[in-house]
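Presented as structure tokens, the chain that follows is alone, the form predicted alone.
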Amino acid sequence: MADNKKKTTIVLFSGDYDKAMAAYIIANGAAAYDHEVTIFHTFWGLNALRKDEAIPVQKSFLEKMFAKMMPRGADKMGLSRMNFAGVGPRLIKSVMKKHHTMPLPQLIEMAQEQGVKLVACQMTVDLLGLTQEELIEGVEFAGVAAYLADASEGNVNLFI
């Protein structure tokens, strides 16, 4: 018997707090309306995924620049405007409590909840030196090959 689920994929590239919010909120929509759905996080958008706290892991120099670069974890990503130097992101954060709007932290735990598939571009985690114990739980580490296998039987492919 086929598979007659609809499928969307994401790739989230960027590390801005509001777009993974849109990426993270169409995935839970869409798994709420029963698409088999696959977000591939690469560059930027794998700040989603990095755990809050500092993981003890052998790096590099260059890796450890990256790292102390790069926001950790969900709740630490910028807006892509109106960031005021981290200001932005702590008024927006109000204003969602104030609405009853869910943190992205939330809307991520919704997704694996909902069986949506996380997956980490394995190319930009050995580029920008991560490793999988700094991402949080139950990531799949794939490469742009994967992608493409699951966007091509994707009914709705975004880029965000």
The other form holds:
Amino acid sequence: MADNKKKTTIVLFSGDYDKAMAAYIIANGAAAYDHEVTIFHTFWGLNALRKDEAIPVQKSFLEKMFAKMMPRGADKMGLSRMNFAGVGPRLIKSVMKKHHTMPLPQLIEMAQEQGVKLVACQMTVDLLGLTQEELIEGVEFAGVAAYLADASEGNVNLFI
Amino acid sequence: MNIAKVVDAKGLSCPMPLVKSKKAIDQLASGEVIEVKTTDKGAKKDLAAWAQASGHQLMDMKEENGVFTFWIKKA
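Mind pulling up the form predicted in complex with the partner chain next to the form predicted alone we just looked at?
What follows is the entire complex, opening with the chain shown before.
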């Protein structure tokens, strides 16, 4: 049974709250469709996987700058449109509350609960100066070959 | 109709009605029925598509005062 399951893969390149939400809603939906789902996080998409607290790790000056300038965790991400220097996300989150829409951090939790495989691209993890300890538990680390192995069998492959 | 489990997804938006239905149906045996209640207008098409794709049978559906109720039989 496990072998004839359909597969969905999503590349989350973007570090925007709204785009990451779309990715995670599709991932949760696909998991409910009984697909084997993998989300590959690369570049700015990695920020969705960051823990929201500061983790004491050894970093170079440039890496420290990166760590400061990038959102620490899914909840801190900005919007791709109408961000208004951080006011936009606060507005949309209050609207989401009214509509009982699940916020991004909970969507990520639910995806993990549903067995969605979360993968961090090792090359960009290194490039952005991130370390394994700074990312949430349960994340796997891999490269392009692992992605292609899944995507070449994928029924749904998205780049967000 | 014998209902093995009721899923109350009223007030919740996409993808929750789908995810909750899936979680509920996973706990059932083949041939058992879940009842799903939702107020999400998108769920009408969503649950029908999901049931068909997963092989479950959408037995009936009704809309009453903005609440959609679905009965889905597990494959």
